[in-house]
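Read the single chain below, which is given as structure tokens and is the form predicted in complex with its partner chain.
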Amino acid sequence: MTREQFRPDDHPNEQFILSTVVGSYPKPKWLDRVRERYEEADDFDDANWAEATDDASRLITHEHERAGLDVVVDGEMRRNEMVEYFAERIDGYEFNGPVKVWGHNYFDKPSVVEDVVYDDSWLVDEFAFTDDVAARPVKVPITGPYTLASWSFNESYDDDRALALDLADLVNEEIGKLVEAGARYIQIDEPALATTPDDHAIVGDCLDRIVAGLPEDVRIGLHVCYGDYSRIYPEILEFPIDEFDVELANGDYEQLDVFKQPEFDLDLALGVTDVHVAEVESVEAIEANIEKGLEIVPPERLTVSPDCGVKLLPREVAYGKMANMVEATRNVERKLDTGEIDARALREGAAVSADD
């Protein structure tokens, strides 16, 4: 069972409904003015950067415990960017400046140049500080060799999926360190995935090549978010993996449906909280979400996060989508316990409606 092993020893109610984060929080302010220092400074050296980081790392892994959070990640403090941090640390990448994504939001798109090579481990370290520090079972983001591949301009390699496979080796070399270092539950992020939907099958190809020779009980989680899901679904669920992260909250739950035929049979990771609207979400507003997963899975099968990454929220926003999001989810588990909520008839509702 690669759920279970999550579920707090003093939980609260019978029923467990699995709360965590898709990975990157708000950094703290002087953690910025830190990085200006160490990238524009002479007199502050690589020792300096680590320990800021660590005690940026262990401030936020307790703030996201304090929120009451199942499992933790350290809001990735130590991380620039989703693609940019693993670039920086493979051989066959540069950079030639920053690249719109959204709005005001960019990123240090990198160029492949040449064949990537895998130098030195990317995450070990991040893994092994949060795990110390952390009271709570710790999960490990990482960006999938699609995304890594996509996200890239390719000046090297024939065509993506070469490209792709190549950095699925690489991120199966990885995740083996990480599981050796303790890890359990891996979250590949692939939001390239939702921008050339078409290309699932490579996706696919690369996850058989990342979770080759993992143990049974190491959780694999896929996240893919912005896009339009009915192009993966059902194709998804032939994917090697444990749970499908998904956002939905952005776009009200529009695209709910498309889970429900044909029946979902993988762990669910819902999207409750919307990432882009500063405001904090009521915790009764929350709960209405949550409910929206119970038309997909069970209870037992349900994991409830923000919709993706909440590194672009003001912090104190940040903080009150999670502990909100975590009072909302024992609502509705103690709901469900004493039968307030049918989750059932909401799964056989939702079902019937398909159908029709």
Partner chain sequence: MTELVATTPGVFPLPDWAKDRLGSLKGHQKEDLIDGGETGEIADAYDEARAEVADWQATAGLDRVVEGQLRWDDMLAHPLCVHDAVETRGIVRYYDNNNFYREPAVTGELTFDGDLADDLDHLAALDGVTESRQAVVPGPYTLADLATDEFYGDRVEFLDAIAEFLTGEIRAFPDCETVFVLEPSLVTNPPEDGFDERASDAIDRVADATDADVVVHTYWGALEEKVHAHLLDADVDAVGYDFVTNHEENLYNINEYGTKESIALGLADGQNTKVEDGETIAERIEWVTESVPAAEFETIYATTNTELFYLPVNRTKEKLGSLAEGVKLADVDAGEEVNA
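Could you present the same protein in the form predicted on its own, rather than the form predicted in complex with its partner chain shown above?
We keep it simple here and write out only the one chain, dropping partners and molecules.
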């Protein structure tokens, strides 16, 4: 029941495939200029910055709605980077300057210098604003504790597992406040798991802490991008989540078979547009990608989104991908309604193929 609450009242089809985005979205160019002025100029204060990020969040939220997404986010307009943003708000972290990560790119990698402590909320204001301006349900992406631990220098804890578990308690506290504010769709982002898949048990232990005490109508998704999913499957089926979000379009669905045996019993959030390609896929191509998801789960357990955050794409391309994705989704639903697509046959055919 946690998923059906996001079906629009005026949904045109009997079938319902949930459409959303992973999280990040290209920022308006003027917001980047405003950030530079906020960080470097004395005549641009916190109130000016708050007004600018409010305006950008409203703009992108409405852009998501115009594309027709069932569940929207604000494109993370207030966030600079997925670890740095949270580390700045957690007591126990400090910053000592950027480190080179690849090529000429630098990352302001934080250090954990003492036990992490939850102080004030991280995302409640962001959610409350977006929820107020949105006409559709809002999803809240949160960088997961394993990634927050792995992508930081650990100078305080005995090991990264102990740090990740403490961070998981903080994430649980934050989600509790988000739920009090009305949030019902939370996505935990754990890209670090893709590079260290043998640590899947640590992520599972963190998720146990993250979901502790949450109401049953709160939907918890886990997004893991890149990597070899066979290294964490079927272990992820034991995670206390409703939905597992994967990036497969970029690999032309070569890893789809990973999820066929044993049977995938979570909801599947499937990437159906490639965020590494700065071209808008056709509606027909995206429909074919959506049908890949129906080989794994029935329509009522399928969510579609871009492979990952789209913040590095030109904004018009990002919008085009979303709009075509929604059109493709509604087309597939209509074909399911009329019997032109037989979802059961797709799954049974995939199961036979996997047995072979």
